[in-house]
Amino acid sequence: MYSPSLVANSGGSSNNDNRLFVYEVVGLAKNGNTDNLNYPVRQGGSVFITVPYGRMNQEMRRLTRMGAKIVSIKPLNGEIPLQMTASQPTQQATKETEKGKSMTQAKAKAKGDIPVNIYRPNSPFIGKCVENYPLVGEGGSGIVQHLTFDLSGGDLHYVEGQSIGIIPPGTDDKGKPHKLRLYSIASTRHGDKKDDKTVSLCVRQLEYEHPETKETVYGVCSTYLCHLEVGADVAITGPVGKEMLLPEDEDANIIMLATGTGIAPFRAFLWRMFKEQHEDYKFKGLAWLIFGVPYSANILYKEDLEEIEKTYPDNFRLTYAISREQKNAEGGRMYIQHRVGEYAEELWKLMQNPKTHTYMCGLKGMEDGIDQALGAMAAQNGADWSEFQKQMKKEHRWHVETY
């Protein structure tokens, strides 16, 4: 899912780019791969390498390929130490210690340690497309693809609910490189292969009629991705986003309101809850997905969703709003806001539970209708929906990412 609202926060270059840092490295053996290095390599002990800030990721990957291990990173000339966050290369130390663990052993990251902007637009990670297959069935509307990118050789990691940036090749009509587009991640932190080495997206090809020329216009990045060949390189930035994160509470109730490719973060949620096995996370609450699509053929990941519903009937509830095939109470098309209206009483009761989190992802146009449906139910219960919504936001229980 494309997330334009996040682009402004995806980060760029900073004043740190000219600073120098010293890597303390062990495990570099004298061999043909190290003969051309511009620093001495000893048979044992530590090697100290001065690295510009802007090349830290690149140098780290190069050293890793040569079998070295970075023990520490310190500023040169006694500068104030680099404030290490998950967006900076020293996270590799943690990643290396967990690399040998199975998926069920790897611990979830703490809330204060959410990875952000590990790769920026001026130095993206170059991944490789390993999957690109259609999600829309026969008779459906539009082109929607599931893409998976190989992240091997880098330090890009993420958690459910985040987004990555994609930089399409080529230039715009002004001759400048295309700007990145952000897409919600559709895989869990372990990836579809469950090996911590991939990331997946759910992308719809943008197509619309030019208001003046009436010509069909296709989105630059979405068209590039939807037709990307397996084996092709792709420039990736990020991850970004903290608004849509899945709570760590195993007993939480998760209400998910999605339209179209807004299913992406919820696929990640549900796969973590029900398709993966974790020692440190075993979902025990209720997950309820209300999914709006135009046709049955547009129900993305339909077989997987219905299998989860069948296997975990006490923990997962699935409700469709199929606008071109179903009618609402007034006889019109059944949109997601109408389904929310039908179940408003149940949803309202769930929201009274402090363990309930509500997520909305997809078309921005659904917000008003959903507010109206839930507002009417709040009024019936003597409450003001706007004030209640503000309180849920304050409690970090109301999460919205629309476009």
Second form
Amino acid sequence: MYSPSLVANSGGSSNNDNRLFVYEVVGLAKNGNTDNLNYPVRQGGSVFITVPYGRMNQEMRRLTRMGAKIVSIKPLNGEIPLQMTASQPTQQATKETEKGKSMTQAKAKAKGDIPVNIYRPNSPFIGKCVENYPLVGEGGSGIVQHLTFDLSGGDLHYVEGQSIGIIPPGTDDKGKPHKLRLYSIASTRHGDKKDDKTVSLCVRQLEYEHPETKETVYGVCSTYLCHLEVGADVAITGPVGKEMLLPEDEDANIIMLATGTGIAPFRAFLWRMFKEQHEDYKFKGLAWLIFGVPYSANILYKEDLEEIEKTYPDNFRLTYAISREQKNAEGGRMYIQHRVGEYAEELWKLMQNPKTHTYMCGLKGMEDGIDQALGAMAAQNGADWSEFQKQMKKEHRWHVETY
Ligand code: FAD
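Okay, that one was the form predicted on its own. Can I see the form predicted together with flavin-adenine dinucleotide (FAD) too?
Expanding to the full complex; the earlier chain stays at the top.
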């Protein structure tokens, strides 16, 4: 079972070990739960608890279990607060509040307003897992989960196309705290509960055969997340990323090329375009998703995608490349680049429109095949693909996030 290792993971400096920290805690006194705490001092409703560095995680978990909220952590005799509580925003978030900006997620508009690094690795936000369900149907390959984290009590906000970092608990083989892993956000800025208080991810458990020992190896963070229990705490950083943002232009055309969990940012896009209602954003362009998966049971969010296709046939086009079930023109497996090749003429024409943005997300290996397919079409039209691609990048309408 997971036990978060938040503070020990965030410190980094070994001389922290002898230090004492003071937790300012609210929500304990009214429960009459203070009797068994170390050094409780009441002041204006808060309880102050001195905790040795080595017991910080344990104490934090204990307090959370008791329904208490840690509002600040400061070294005992030190001046610099250790920013790591769910309710304590980092300097950037504080600055935004000071400027009178609303902290709702709907606010970020111009690129300059895009929230980044509100929570950093040395002071992660502690969210709670409220949902973790499988996305792969029977007969599909691997484990892919949809996870939702509650962000209440903090200032973590984001926009579609960004990522968050997750710090898995524990240490690596060198005894160092695990580093964060990035995951594309799969929900809109309003979250799956539409209350601006959650963030969702779509995570595949990494599993591979060790090239020498032939043993099955499972990825640290993806395994942790895929098996995370509802109710468990999770250390979150970010948000980060400005590469995959959705243009505000309601008439834009959005080509989305996804493999596997690369669907995550596009789920956020499509939910914003079609599933949510906004006063200031009513999508009127064409959104075209070309989605590569191994089996039909691996089509993540299949029902939702097909429902959108049915409801908005003029604005949403859905194309699958199912490698183990469909054949390409040469009789081989149908990968995403084959579908892109099949539709290259239409895609090429669409890309000539300055309102068209093309996004690619998923496995790193997908880029070359897609370049080749579109390169051939560019050549047929007397153009050089890499030059055209450069031009699209310059115009901020070619967006790639592969991993
Ligand atoms: P680790 O324990 O870190 O293991 C990874 C390491 O295993 C690799 O570095 C490599 O050394 C080794 N390895 C991996 N495969 C093999 C192999 N076949 N043979 C030999 N060695 C191998 N993932 C998602 O599931 N969903 C997302 O939405 C998502 N979004 C991302 C967005 C961005 C911007 C980035 C950069 C990555 C994203 N990822 C996403 C990937 C994610 O960050 C992690 O890399 C992934 O979950 C694996 O982390 P892990 O801790 O489980 O694996």
